[in-house]
Each structure stands twice: as C-alpha cells, then as structure tokens.
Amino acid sequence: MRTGTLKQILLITDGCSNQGEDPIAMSALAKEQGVTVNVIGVMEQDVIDDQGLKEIEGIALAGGGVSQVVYSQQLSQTVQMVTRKAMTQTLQGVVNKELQQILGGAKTMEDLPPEKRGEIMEVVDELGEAVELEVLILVDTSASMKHKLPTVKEALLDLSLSLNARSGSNRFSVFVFPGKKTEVEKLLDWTPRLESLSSIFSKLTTGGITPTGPAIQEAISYFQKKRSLRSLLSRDDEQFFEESV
C-alpha cells in the first residue's frame, strides 16, 4: 500500500490570534492540500479563556487533526502523543479508502468484525513505524510565550528523539511567529536533526502579536515549495536533494 509521505503541521500556542487571516480558514486549505494540521495549546497557571480554546479546537478539526490543551509541565509527552496519533488517523483515513475500493460501498474499517478490524490495525502501526514523515512545527512566541519556550524547546528535542525511533525517516522544519522583522520566520529548514535547534531558541525574542492565520498560510507554500522544487528535479537530484535537507 502506497501511502506517500505524512505531512503534519504541528502549531504549538497559548492563545487567540490576533492579525491576519483566519486561522481556521487556512487550516481548511491545508487539509485540501494533504497537510494535516494538529493543535497544542499550552497553559500555566492561567486558563486559555473560551475564545481561545475554540479556536484550538476549531483550527485542529477543519485541519482534520488532533487538538490537546495541557500545563506546561506536560508538554513533552503531549507533542509526541499529539504527533502520532495525528499519524494513527491520517493512516486509517488511507486504509479506509483503501477498503471501500475493495469491498466498494461505504465500508469502513469500523464496519468490520472485531479480529479483521484488530489485523487491519496491526498494519496500520505497521505503517505508522515506517511511513515517512514530515512535520512542520509553528511556534507562537507571542509576548505570553516568553516563560514557556524553554519548556518548548524540551518538549520538540524529545519528540525528535521519540520519532527517531521508528523505521521510517522523519524531517523537521520550525518556524515562529511573530518573527524579527516579519509575521512569520522560518528557524530551521528541513532536517531529520531537531537537536539543531538548541543554539537558536536561547535567541528568540518574543512579542506582542499573534498571526496565527498568516503561520499557517506560511507552512503550506513551505510545503508547495518543496513539492515543486522536487518536480524540476530528476531522480538522481531529487536523492541528493532529499540526503542534503
């Protein structure tokens, strides 16, 4: 089974955006686009207010992703959990498919009996250990972010070391908004190494808006970048390419 390689968004925040598009409309165009969009939202002692948390929820769902709101001090765990759960989904959205074009109709992989549905998850784990992934990370560093990057920073180096883990490869790119001089700032290119980030995040300034619209609208022409930088590409450069991001 073919499934391509997952691309995931992952957007880690604490609040609600405040300038640019609208967030959830961008995070619709991502799914259209195949990117899958997942949501942290990240407290202290301070609770995300309503808005807020809607807009977590609403920007995971119309990304057709997952959305977790958690203490700071649980942040590690719930990146890593958010990303492969993200994956476990995505993954069985393809087997479905899969399934209705062999049985035809709407079968779905809930339709089936209990022990074919257990083997049917077997081989999305499977899947889930060897597919490729990318996952492109948004941090906020909005002026109430100062405090939390540190705990950001732990949280992206475990997921890398988690992730590293499978059989399948992994790339990494980060950008943060608000950036120096822009909306939104690209931290790190694709990598298959987060551990490159520990000599920048000790650099970041945080400020006062928050454009999470225009991150997200950011993160797919990333993505279309590199789809087509790929498609100018012959097979003998499109392997160095891959091997030198």
Contents of the next structure:
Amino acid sequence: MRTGTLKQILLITDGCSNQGEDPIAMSALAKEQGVTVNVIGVMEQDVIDDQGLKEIEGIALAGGGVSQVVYSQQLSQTVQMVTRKAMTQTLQGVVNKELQQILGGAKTMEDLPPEKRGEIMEVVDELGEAVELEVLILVDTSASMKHKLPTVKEALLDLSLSLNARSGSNRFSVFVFPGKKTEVEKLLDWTPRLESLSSIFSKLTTGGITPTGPAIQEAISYFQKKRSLRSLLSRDDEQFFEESV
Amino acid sequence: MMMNNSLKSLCKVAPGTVIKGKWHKYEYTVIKELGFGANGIVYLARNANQQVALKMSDNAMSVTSEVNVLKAFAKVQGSALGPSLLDVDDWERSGTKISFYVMEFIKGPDLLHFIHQKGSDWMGVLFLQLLADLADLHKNGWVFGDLKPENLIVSGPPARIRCIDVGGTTLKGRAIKEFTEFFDRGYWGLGSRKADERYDLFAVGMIMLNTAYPKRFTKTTGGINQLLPMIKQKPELRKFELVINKALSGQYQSAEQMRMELLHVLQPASPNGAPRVKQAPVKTQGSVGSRTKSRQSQVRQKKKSGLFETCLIISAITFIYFLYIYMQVL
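Having seen the form predicted on its own, can you show the form predicted together with its partner chain?
Zooming out: every chain and molecule, the one shown earlier first.
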C-alpha cells in the first residue's frame, strides 16, 4: 500500500484572527489539496475566549485535523501528541479506503468485529512508523504570544525529537505570522531537523495583527512550490536559512 | 485539560448504567469512574459478580491498539505485569458507537503511596519485581514506553507490582508511542525516543528518583549534570546512587543487568552470590529464567561456556591448519 507523503500544517496560536481571509475556509481549502490542518491553542493564566475557541476547533475540523487547547507548560507533550494523532487519523482514512475497495460498500474498520480490527491496526501502526511526513509549522507571533515563544521553541525541538525516532523521514518548515514586512514570513525552509530554530527564534520580534487566514493560504502554496526541481535536488540537504531574519 | 471535550461527554457514564456489547452480548454494570487518560475513561464495572475494569473511548483505533498490546502481554510467558484482557466490544449509545475493552481489575495503592506507607524496605523488592517483568517483556521484543508510578499498582498481599496502563507499549526499534516528560529520556536530553531496553531502564531510574521527590522537579539545564546532584542530595537514595546513575546514563544493556546490580546493592553480604554472576556475559544471563538465579543455573552457565571454549579451540586449530595447507600449496 502506498500512502505517499503525509502533509500537515501545524498552527500554534493563542486567539482569534483579525485580518484577511476566513481561516476556516482556508483550512478547508488545504484539506481539498491533501493537506491536514492541526491547531494548538496556547493559554497562559488567561483563558481563550469563546470566539477564539470556536475558531480553533473550526479550523481543525475543516482541515481534517486535530485541535487542542492547552496551558503553555503542556505544550511539548501536546504538539507531538496532536501531530501523531492527526497522522494516525489520516492513515486510518487511507486504510479505510482500501478496505472499502476490498470489502465493497461502506464498510470501514469500525464495522468489522473487534477481533479483526487488531490486524488492521497493526498495518496502520506500521505505516505510521514508516511513512514520510512533512509538517509546516505556523507560529502566531502577535503581541500576546511574546512570552510564550520560548515554550513554543522548546515544544518544536521536542517534536523533531519525537518524529525523528521514527524510521520514516520527516521534513519540517517554520513560518511566522505576522512577518516583519509581509503577513507571513518564512523562518526555516524544509529541513529534517529543527535544531537550527534555537538561534533564529530568539531574534523574533512580535507584534501587530493576527492574519491566520492568509497564513494558512500561503502555507498551502508553499507545499506546492516545493515540488520544483530545485528542491528535489536539495532533498537531503541540511537547511536553508532566510537571510531576512 | 489534555482531553477533548467531546470525548469527555461522550464517554461520561453514570454509575448504574448497563453497558451491553454489540458483538459478544456481555453486560456490564458501571460502579464508578476509576480515572481517565488521554485516550479514554476507565470505569469499575460488574459482570456476573466479578469486578472488572472497563476502558471506554470514542476512538476505536486507540482501543484496538491497546487491545493489541494486551494480547501481546498475554503471550509473554510468566509475566503478570499488565492486566489480563477479558473482552473487547462496541457499545451503541444513542446512535454513536463507543468502543470499549474489559480487563482484570487490579486493586491496590500506587507505587509511591505503597512505599510511603510500608517503608523504604519495600522499594528494593518492588523494583526487582519490576525489572524482572521488564526483562521478560524486552525479550519478547517490546518496550513498555510510558512507565511511571501512577501506572504502577502494588496488588496483594503478597505484594506484587502490576501495571494498569499499557497504552505506551511499543515494538523495539519504533518511535515511543506515549510518554510522560519526567520519565522520558528525550525530555532530559539523554537519548532518543526510539524504543529500546535502555529507554525503559531510564524511566525506572527516574521512578527511583521520584520516590525521594514526590513532587518531582522541572528541567533547568537538563542532562545528567542536573540529575546527578538530585540523587546525591537525598540520603535515602545514596545506596542506589550507582544503579540510578547507570540507568540514567544508559549504561545498562538489559533489565537483567540492572536487576543483578540492584540485587547486589540490597544483598551485599553474599560473597559468592550476585557479584560473580554479574561478571558472566550478559547474553548467557538472558537465556536463563530471570526471577531466581539458582545454583543450578550457574552450573548450566559454566557448562555452556565450556562448550563454547571447545568450539573456539577446534575452530582456531582448523583455521591455522588450513592456513598451513594453503601456504604449502603456494
């Protein structure tokens, strides 16, 4: 069974978008193009308001992904859990599709007796271990996120530690919004390791608006851009830094 | 906090509710909630006058995955680390399907409470039990993963360490499925999250630390340089210092090796017991039952090494002989 590369956007934010396209619609657009959107809402002592919460859940639902709202201390655990859960969810979808072809009709794994599910689950587990994964991380750097950024950095390093324990290959890319001059700014090009984040993250400036929708839209197009020949050539290179940072 | 709100409400069941399986038709009456984790809620339930633990989740995947692990545990001979699996089924509740599985109800205080109540004399014994169980599990190709005191229950009497959550159990060589930061060597910067024996042994070392620091502590610099002083600061940990240190820095290749050294710490007076066996190669230890090291097994080991020696000498002589022939031909 070939699953291809799993593509995910991981959005880390602490509230509502306030500029540009509707983020939920953009998330649905991502799903249409085979990109899953996961959202993590980060709280401090404050609680995210209802509107923000609704948006976070809405984006994940439309993007076929997983959402979770956590206190920043729990961020590391959550980031890896959400990514993993979304991965399994997508793989389960792939396996279910295959099952439908074999069994016919609208049969999914849940329609099988529990005894039969075990073997299928093993297939999903195996795929999860070996599949290629691309995660584009979108970090909200609006003013209120300022003191949460060190935690975000830790969580992302932890994520790369978790995912790189798999046998399948991983590629990460990091974007922040709002950027210095544009709505979205690329921090780190596709790379298998996130360690280089440490130096870049400390120089980040925060502030301004929260253009979540445009950020997701830009992220989708970045998945496609990468298909160019140049990036194929530099597939196993170390990393490219943006000089603007 | 870590749980989806939808899951919480979906699997919330009032005491007295009768859960009937769709496939096997067994009925379970919910008595009370025992606890919840990232993947579901565990209830105490009754089935034909037998108390059982019933875990429910709206995610059939995670249920299936855990059931797979429990089945794998059942295959590990002689190990009683995990609960035994009794039933797997679906429950149809107002249109939605909730997957659940039923396991043996393990009753008792958790590890830290038990040691706190009964005194630190028990600490060594329980860790010896745990390491023996881990050795069995490792031999069958699995790594426990999410090892932590909350998941370790001391049942009995007679006191026996058991584990109630096996959700993190991972095949060797794969990425660890579930973990808790304090017990995770990746979090402390002391290794990867690839499942191997040393991953579990690191967690065992951290559990030993946890017995002296019930509130745990957070990472500052991380690494062994933060953890070592933490061991030294507590007088009750001093005698285990070497064992914990070696577990945390990944120096033990197997659970048995760690168990032998722990035994040596607890029973230093026996001059011809543990220490001598310790010097034997680890591999031969692996082939012998782990729970008791009887004299008989030592004799068997000696015999084995004798056979090995003979083979080595014969093959060496043959090799030299062929070399000689070869040179003659030239």
